[in-house]
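What follows is a single chain, given as C-alpha cells, in the form predicted alone.
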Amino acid sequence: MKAKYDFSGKSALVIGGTTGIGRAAALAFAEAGANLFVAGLGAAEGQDLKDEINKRFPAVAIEFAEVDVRSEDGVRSLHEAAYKRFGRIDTAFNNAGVPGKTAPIHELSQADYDLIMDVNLRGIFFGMKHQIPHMLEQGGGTIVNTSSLFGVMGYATTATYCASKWGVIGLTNSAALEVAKKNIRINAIAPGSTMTPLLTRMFGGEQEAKDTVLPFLPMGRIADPSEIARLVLFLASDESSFITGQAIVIDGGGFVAGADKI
C-alpha cells in the first residue's frame, strides 16, 4: 500500500495486531510513519511482524506484546507499557475479535456465548477505557474500533457473533458523544468478507468461504485486509476530522445489494 497520511512523529497503540486486518492496519501505520505498539495473541506471530517492520521501516520503533483482551488487568498493563514506552497514544486501533461457533442459537452454549461476548465485545470495552483517560489528559486523540458488516444485520447461524459486533457500534457510537467536545473522535469499521483467518475460520476454510459468499458481492471479490486498514488510516487520521460516531460498513457493496438474503 502507497501511504498517503503522515503519522511521522505519531505513535498508534493496534490491539489485536498480528494477522488479518489488524496486522494489514499495523504495517499500513508504520509506512505512514506512525511509532507502533501492537498488542494480540501468538509470541511467533508478533517477532514476524515485528522483524517485517523493522526490515521494511527501520525508522518506526515498534513494541509488541501478548495479550488476553479479557483481562482488565492484562489491557490496563498493556497501555501503561505503552504510554510509558512512547510516552503518549495518538490513536488506538481496537480490533480483536474471534469468530466464534457457527451454529443455530439454540445449539450454542453459554461457554460459546461467553467467549464470543468477552472478546469481542468487552475487550473494545476495556481497550476504551484505559485509552480515554489518557487521550483525555494529552488532548485529544482518536479511536477505531472493529465492528463487522454483521453488526449492521443478521445472518443465520452467527446470532452471537452479529450481536457482539452490534454491540460493538452502541458502545462507539455512544462513547464518541461523551468525549466529541473534547478532541477525540470514536469510529468503528464494519468490515464484509475479508480474506482473513478469522473469515476461512467462520466459514470452515477459504473455498468455503468464498463458495458461500462470492454470488452475493457485486463487486466479485473478497476484500484483501489492506484494503481495510485504508480506512482505519483515514479515520485515524486529520483527514476525517469531522467524522465521529460513525460504523463505515467496507464491503464491496454487498449490504446495499441485499446480502442479508444470505
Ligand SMILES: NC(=O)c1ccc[n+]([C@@H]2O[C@H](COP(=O)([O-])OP(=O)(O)OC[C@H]3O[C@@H](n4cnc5c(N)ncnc54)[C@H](O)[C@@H]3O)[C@@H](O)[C@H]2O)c1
Given for the second form:
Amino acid sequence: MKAKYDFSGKSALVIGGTTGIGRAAALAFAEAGANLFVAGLGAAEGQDLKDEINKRFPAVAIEFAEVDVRSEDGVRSLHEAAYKRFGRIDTAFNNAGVPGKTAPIHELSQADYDLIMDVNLRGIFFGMKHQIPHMLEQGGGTIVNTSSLFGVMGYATTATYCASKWGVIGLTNSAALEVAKKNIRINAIAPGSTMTPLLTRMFGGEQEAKDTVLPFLPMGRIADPSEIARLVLFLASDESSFITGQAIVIDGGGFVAGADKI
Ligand SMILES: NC(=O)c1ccc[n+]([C@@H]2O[C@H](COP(=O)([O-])OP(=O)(O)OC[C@H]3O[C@@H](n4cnc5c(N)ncnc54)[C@H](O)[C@@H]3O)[C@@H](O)[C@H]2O)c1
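After the form predicted alone, can we look at the form predicted together with the named molecule?
Now the full complex is given, and it begins with the chain already shown.
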C-alpha cells in the first residue's frame, strides 16, 4: 500500500492486530510513521508482526502484548502500558473480533452467545472506556471501532454475530456524541467480506467462503485486508476531521446491491 497519511510523531493502539484487518492496519500505520502498540491473541503472530515492522519500518517503535479483550483488567493494563511507553495514544483501533459458531439461533448455546458478545461488543466497550479518559486529558484523539456489513443487515445463521456488530455501531454513535465537543472523533468501519482467517472460519474454508459470498459481491471479489486498512487510516487521520459517529460500509457495493435482501 502506498502511504498517503502522515502519522509521524503519533502513537496508534491496535487491538486485534495479530492477523487479518488489524495486522494490515498496523502495517499501514507503521508505513505512515506511527509508533505502535499492538494487542491481540497469538504471541507468535505478534512477534511475526514486530519482526516485519522492525525490518520494513526501522524508524517506527512497536510493542506487542498478548491481551484478551474479555478481561477488563487485561485491557486496563494494556492501556497503562501503552501510555507509559509512548506518553500518549493519538488513535485507537478497536478491532478484536471472532466469528463464533455459524448456526441457526435455536442451535446456539449461552456459551456461544457469551463468546461473541464478550469479544466483539464488550471488548470494544472496554477499549473506549480506557481510551476516552486519556484522550480527554491530552485534548483529543480518534477512535475507530470494527463493526461489519453484518452490523447493518441480518444474515441467517449469524444472528449473534450480527447482534454484536449492530451493537458496536450503537456504542460508536453514542460515545461519539458524548465527546463531540472534546476534539475526539469516534467512527466505525463496516467491512463486507474480507479474506482473513475469520472469514474462512466463518464459512468453513477459503473456497467455501468464496462459494458463499461471491454471488452477492457486485465487484466479483473479496476484499484484501489492506483495502480495509486504508479506511481505518482515513478515519484515524485529520483527513476525516468532520466525520464522527458514523459507520462506514466498505463492501464493494454488496449492501447497495441488496445483500441485506438475501
Ligand atoms: N473478514 C471479514 O470478512 C470481516 C468482515 C466484517 C468485519 N470483520 C471484523 O474485522 C475484525 C477483524 O477480523 P479479521 O477478519 O481480520 O479476522 P482475524 O481472525 O484475522 O482477526 C481477529 C483479530 O482479533 C483478535 N482477537 C480475537 N479474539 C480476541 C480476544 N478475545 N482478545 C483479544 N483479541 C482477540 C485476534 O487475535 C486477531 O488479531 C473483527 O472484528 C471482525 O468481526 C471481518
